[in-house]
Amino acid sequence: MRESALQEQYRQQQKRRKYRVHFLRLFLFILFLALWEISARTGLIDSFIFSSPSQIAETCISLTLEEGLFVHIGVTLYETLASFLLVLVFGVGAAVVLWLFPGAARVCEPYLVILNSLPKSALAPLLIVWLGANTTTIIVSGMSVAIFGSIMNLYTGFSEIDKDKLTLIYTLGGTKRHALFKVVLPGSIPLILSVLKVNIGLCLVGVIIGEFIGARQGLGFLIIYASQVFKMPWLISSIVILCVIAVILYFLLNLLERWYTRKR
């Protein structure tokens, strides 16, 4: 009974700590918005340059009614999700190939490091020249930011799978195919989910870089257009919407990861 009481007390402490963290997050967010609004209204900051929460809300409403804001959001979301899914497919596929052929992995490793270190903003203009200013180019731009790091992280994770389990598979007469589908991939699902949580933000960054250069729709287009004509509320509103999109996408992947963890 004493142990049960201590366990219940510990659970209550953890629950209170969790609620305290959520409260402080919300409090800091509301405090930031309030200070921003007050500073803009009292002239502590230039509302033309920094805008304000009320101006951003009004701008979002006007953009929705007059400029088809949801069309721009939909375009950016489509390009981000398309690049994200392609990175998942090609990243896992390439990592599997490298795991199956260790010699090829040793040959390709320095090239993957170089490509992953290359500033992706430098690739976007080249992609525009190669592929033209279209949706495909923007999707490839989104992929380019995440694909090489994804391959390296997944291959490293595949290589660090428990050697004893692999030895058991081979001892029982299994092949590399059996080891891959019975041990490596199932054991790497937590790693894959973790990589996906990173990739969704990287793909969004890559898509915005592509939209800066070669788009006529999307939030990246709105940002670059607003900066050129000094419509600062448009620019800041687009950035805020991007932050909201990034948080929602990350939250959904985090829910997927939690569901898988509970299922295990």
The other form holds:
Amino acid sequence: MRESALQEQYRQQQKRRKYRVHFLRLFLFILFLALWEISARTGLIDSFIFSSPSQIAETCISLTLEEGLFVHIGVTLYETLASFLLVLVFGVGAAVVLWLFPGAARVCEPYLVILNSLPKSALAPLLIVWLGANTTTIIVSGMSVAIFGSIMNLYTGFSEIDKDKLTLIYTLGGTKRHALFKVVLPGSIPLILSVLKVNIGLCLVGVIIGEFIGARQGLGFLIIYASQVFKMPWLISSIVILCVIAVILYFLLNLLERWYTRKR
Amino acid sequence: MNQPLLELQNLSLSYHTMEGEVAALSDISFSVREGEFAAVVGPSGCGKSTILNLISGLLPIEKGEIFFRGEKLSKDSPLNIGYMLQKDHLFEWRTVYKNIILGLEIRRQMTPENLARADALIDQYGLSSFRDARPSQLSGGMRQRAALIRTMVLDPDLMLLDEPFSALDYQTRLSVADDIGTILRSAGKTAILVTHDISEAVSMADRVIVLSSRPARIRTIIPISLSLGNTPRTPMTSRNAPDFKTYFNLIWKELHADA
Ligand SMILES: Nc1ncnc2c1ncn2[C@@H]1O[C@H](COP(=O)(O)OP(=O)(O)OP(=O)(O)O)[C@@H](O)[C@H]1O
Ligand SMILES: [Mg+2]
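Okay, that one was the form predicted on its own. Can I see the form predicted in complex with the partner chain too?
What follows is the entire complex, opening with the chain shown before.
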């Protein structure tokens, strides 16, 4: 009985600790907003340049009513998700091809490394010239940031699968195709999920870069436009919304990953 | 009908690497009769796994020949072989049952009869309550059983066991070896066990093939016939046989003859 009392105490303690962390996080956020608001109102910071939380809230409402904010959000979301899914398909596809043909992989490796280390924002102007200022270009721009790293990470993961696991498939009479579908792919799902978590942020970056230079719609366009006409509340509001979108997308992928680990 | 099930004739093999040629096998010849349990012992790295890989066709034959029921082995007529490796390699993303039928799945042999045999083996070897469990929920011994059933459902003509117990701790290893040895014997399977544990070889095998260090040559082949009286032979009872020690010492001397 004494042990279970101690156990109870321990659990309570852990729970309190957890609540305290949550509380402090929230507190820090509110403190930040309050300080921002107060400094803006008392003139400690120039509210024309730094805006303020209340101004941002007002701007969000007026943007929604007058400028079709949700259309911009929708466009950016659509482009991000499209490039994200295309990176998934092409990334896994290319990594599988490289795994199937190790000779080809060795030939391609230096090119992948170069393409991956290239600052992708430099590609966006080129893409606009090649493909025109349209949605496709922006989706390709989103893909360009994530695709090469994904291929390299996935291919490395695929080739690090325990050789004995592949041998097992061959001893059961399987072929390379069986090794791929019974071992390599199912065994790489945790890796694929973690690559996806990185990719969603990267695709968002690529899409915003694309929208900066070649769009009439989307949050990236809104940001560039606002900066050009010096509408700071618009600019900051768009960035805040972008922040929220990034958090939500990451959170959703986290849920997917947790669901998968729970299922096993 | 005195034809051996499997016959290796003058097998030699070298591995080729940039650092040079590594001679692994040198003139290996032996045969295994139907229903026999043979053990191959030798110093580590001498080429034991290489022999099994040649028999199973994982490695192409370089020099020499292998006959199965008198027919020469070739690429187009691979043997129906059950292979047990050091680790069980049960896939964590499959249930125990799905792991067991992996071979049937790969060979497209998921017939009702085969699935029924899988079920029967699962029941017979006490895994029914773990059917839908994940491999990580099984003990080390249970995992090796599941790995054994995975090969047994394919009804192999020959079982190759490559140090299947060496990843287990000593206690578990004794009981798992006893377990698997008994199962294989009662199923009448022909088996070749590779090990560097002499007592494991003596306790399980009808014949022990002793190899030299690399490149492996056959040093001697020792038939094991333990005086057990009326007790049926299992790995456990073999260990208690009075002449167990004699065989152990004999093999130990052979292994350390040139050291
Ligand atoms: N693919 C390979 N390329 C080059 N050398 C190899 C290769 N595979 C094995 N060897 C070498 O050939 C020798 C025999 O290998 P093998 O795996 O058959 O030995 P083993 O007796 O099974 O060893 P262990 O006791 O470690 O299991 C070893 O010295 C090993 O280093
Ligand atoms: Mg070996």
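Since the structure is predicted, the reported quantities are computational estimates derived from the model, not experimental observations. We call the rigid core whatever largest set of C-alpha positions still superposes within 1.5 Å between the two forms. Residue numbers count along the first chain shown, from 1.
Once the rigid core is used as the reference frame, the Cα position of Phe251 differs between the two forms by less than 2 Å.
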